[in-house]
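Only one chain is given next, in structure tokens, and it is the form predicted on its own.
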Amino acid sequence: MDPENFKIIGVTRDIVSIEILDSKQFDNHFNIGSYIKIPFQSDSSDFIIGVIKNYKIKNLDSTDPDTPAGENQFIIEVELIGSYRVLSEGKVEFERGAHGIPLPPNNGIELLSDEDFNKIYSCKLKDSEKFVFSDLAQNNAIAVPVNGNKLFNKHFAIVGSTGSGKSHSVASIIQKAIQEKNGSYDDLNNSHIVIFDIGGEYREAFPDANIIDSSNIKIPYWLFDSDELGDLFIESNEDNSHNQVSQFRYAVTENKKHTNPDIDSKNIYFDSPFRFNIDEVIRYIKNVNNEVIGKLEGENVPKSISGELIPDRIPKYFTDDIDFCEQSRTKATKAGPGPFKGHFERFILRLDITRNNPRLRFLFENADSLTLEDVLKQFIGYTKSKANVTIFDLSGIPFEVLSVTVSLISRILFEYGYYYKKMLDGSSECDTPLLLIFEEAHKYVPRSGLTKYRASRTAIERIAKEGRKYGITLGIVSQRPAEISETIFSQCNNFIAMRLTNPDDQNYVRKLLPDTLGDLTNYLPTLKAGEALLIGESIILPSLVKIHMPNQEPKSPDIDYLDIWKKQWKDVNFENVTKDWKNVT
């Protein structure tokens, strides 16, 4: 390819127009999205790097019909994205950002060679930092390394429409991460990855993972914080909800003190991770709802039907179902309603329904036998069979508690990171960093202000803003990025943007991308499955890449409808289908 076949015909601050004098020299050498280098000065080792954003045809045919037809010439528009300097011994430097080229413009323009790409991608990477999970889309012979530290120690997002290859990309990246080793030891490496799998896709991709689903999950209700307990038990739109919250908080706090007598009561508060007995709390609320106050001289305290005065509600309201005396205005038996008498009828009904809901059995069964340490080991894969990857299969978790379940797990892992770092006392860095992958994140951290999403949004947004300093980072995966909390997305430093067909999602991603990529983002609706725009702090040159296929693929949600429909009619055992549905075991 002759460099002099290019002729610069126009220059702006970030766009260079180049005429190709003889198009016969080219045969599929480049297309839109290809990279070129332009000499900064004549015979210089400094170059400006640009990406071809479009081209147009310059027709040289004469208007004179007797003139022989001429060859078409092409004009390409190149967006400048960085500067490239060749140093001694073949080393190179690359810096993002370019501000035009000096006068007079130099020809000698060339397409970036494979060697150029390899040098640019690696020029700021130590060998120990290189992490490869993709190849250049235009040339699959060129591996695209990223800085693995900057990919995983900063939040990242993988976005793309259904069928674009998000799940395969997640599986490929995580499989490569858990295979990375510094040395030749036989044991697992020290990676710790938690996947929130809302569709049950990842079991097949990680057969050795720590699988947690509705059948074995251990989440004791007493670990819930105020927002989570409120979402679970309080009907926030009731007129009386402020009284419900007040009495419920008081009952839970006092029951924690009652249940944990060995702990200094000054260190116990509503959000403390100490056990409490939900049945005793419900009993307290029922007693308060039925309470009658004796009004005779010297009484003015709750009074039972036997005439017993109850000056202290705690712990009697926890342990006894009290029959209160009748209300009366007579001088001999004067008694009046307590301050909340009859106010909590609907609240008690909700408490009883939630407590006895068989679909929420996993919150209440064996809760008294679990410790905080048991829960942490389960969440991070420190069980009898250690695992790098923990998969929370949320497909069987009731939708009404999906948000609070995700909230609790996320919050517990954040607080684990916080207290682990505190234990180290600043003497060393976190030595068990966690990566949390939120698959279909728009379903539990949406931009919606609805109360039912409050707990999960609060927990995950806190990780997005503060998690990195405690060794907790996020991988946000979604097919609808426009529906995800801006607070979470704005904290992502790396993006793997796959095919997006929805204009709102395309515009939202363009707005959030940390680089000015111009028309590169216009590729988003036309990318093939597995292709992505890779951009962020972990990669030196924003690139269109092809993600490697995972060794073991996640379960595809696609069903071959036509192939199945062609088969003979299949009978369905409806009794088996409805067994779990009706919670019949």
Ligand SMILES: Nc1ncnc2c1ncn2[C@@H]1O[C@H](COP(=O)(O)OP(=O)(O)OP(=O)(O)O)[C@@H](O)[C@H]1O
Contents of the next structure:
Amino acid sequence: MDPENFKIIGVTRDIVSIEILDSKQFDNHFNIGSYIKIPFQSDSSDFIIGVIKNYKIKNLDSTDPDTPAGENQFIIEVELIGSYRVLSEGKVEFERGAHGIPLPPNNGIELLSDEDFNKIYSCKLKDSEKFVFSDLAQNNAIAVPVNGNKLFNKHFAIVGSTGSGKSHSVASIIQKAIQEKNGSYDDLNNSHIVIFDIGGEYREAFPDANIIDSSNIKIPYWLFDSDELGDLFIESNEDNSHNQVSQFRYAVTENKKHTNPDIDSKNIYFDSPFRFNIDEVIRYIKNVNNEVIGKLEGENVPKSISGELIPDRIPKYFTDDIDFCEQSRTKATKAGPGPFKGHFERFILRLDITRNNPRLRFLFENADSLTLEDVLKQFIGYTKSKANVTIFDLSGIPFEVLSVTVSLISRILFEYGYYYKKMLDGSSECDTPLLLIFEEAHKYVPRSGLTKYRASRTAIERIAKEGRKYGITLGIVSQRPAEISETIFSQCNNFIAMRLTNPDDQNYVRKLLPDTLGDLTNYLPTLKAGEALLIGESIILPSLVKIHMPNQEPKSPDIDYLDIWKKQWKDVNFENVTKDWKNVT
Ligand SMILES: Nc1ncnc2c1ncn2[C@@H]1O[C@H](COP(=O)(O)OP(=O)(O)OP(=O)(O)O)[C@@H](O)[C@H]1O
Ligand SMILES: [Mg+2]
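Switch over from the form predicted on its own to the form predicted together with the named molecule, please.
Let's see the whole complex now, leading with the same chain.
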């Protein structure tokens, strides 16, 4: 097309209005969203780059029947997004940002060519940093490379309404990451990715993954920290919850010392990752709840029914179910209630119910034989058959412990990163960096301060704030960005924004993006499945892209209702359905 077919008729700092002189010359590449370049001056090697934002029709046909219908005149509005300079040897330099066009404006406008695009996208990338998982939405001949180091070493977010293609994008990106190699070795590469899969859809996309689900998950309860144990066992809205907390903490800490006699007790705290025995802790609480103190001369310590005095509660309260003596005001048998007598009835009931809940068997079974090292290896795929990707299929985890389970796994992985770095002692950079992908993140890191999500929120927010230092990055995936903790989102440096239909979510995403990109977000409601706005530090030019389809797709949650309904009536084996439900395995 003739570059002189355009005339600039108005310029602001970031918008240029351009009249099209001969609309017959139009070709169909010229569309809303097309990128164009405008030379700074005539014969200049400097250009301004912009995106066509909209167009208007200038002279509508006259309504006067006697006037012959004229040609429509079009005016396009172009949003400026950066400048582009051609250097020697055909190299280019691209800078983001709009600064208008100097006076007088120069015409000679052209569409950005494929070659221009390729040069712009690559101009700040070394070959070894290039990571490609999408093409330009308007032209699939143009691959859009991002800086793989910058994408993965800072947190990123993938947001979009249901069905916009988030899970497919995760699968596509991770599949590519695990295939990247800096040589021709046969073994696995050194990528380590953990996916929290709440819908159970990723195992099909990663057949070689280390799959952890409700049937094989090994999480010993003794690894839980104070918040997590509190979530599991303590009802925070009960009147005496502070007494419950203090006695429980005391019992757990003392029991850790009791169970690990080889460790110097000065090094054991409530949160230290040492084993303790939950049954002994529960026994301690029951004894404290029943406690009677002998009040005769020289006693003033707990006293059993046989008259035995118990000056030291520990370890006896862990090992024996004590029958205490009767309370009495009689001079010869004087005995009074212990400080917590009768206070913990409901607490004990809850401890017993949780301890014996068959759905929580995975927390208590094998807990005594598991080591911290076993747990870590399981969590990051250092199992018998090594795996780049570990999938926590959380679909079978009881919802009442989902938050604490996610919290524990995330926290243990964070602490692994922390101690790994400490072990390296500054001698080298972290050489096994991890990426944690949280699918449907709004479910466990919501904005709301609901206590039931406190544990997972705290753990993930900590990674958002400090994880980078220890080689731990987050990939946050969500349908409802507006419902996710702001702390988490504000730490994300790269965004893959897919179709978003909810106005609250659109506004939220708009707020997170730099001002110059404001208008690009207008595309969000109209994107097709798999299309995304790619924004952030890893990409030189914010772009509308089509993400590559993954080689193996995640399982679609879509059910073909009509197809299934059209079939003949199907009988249901109700006994099998309720088997798991009732836990009669
Ligand atoms: N890159 C793509 N190219 C073409 N089609 C795609 C692409 N990504 C996804 N799709 C189509 O969109 C559908 C929905 O994708 P996906 O399950 O990834 O969406 P989602 O955003 O994860 O949805 P949900 O929020 O419900 O989990 C898929 O069945 C697939 O056919
Ligand atoms: Mg999905």
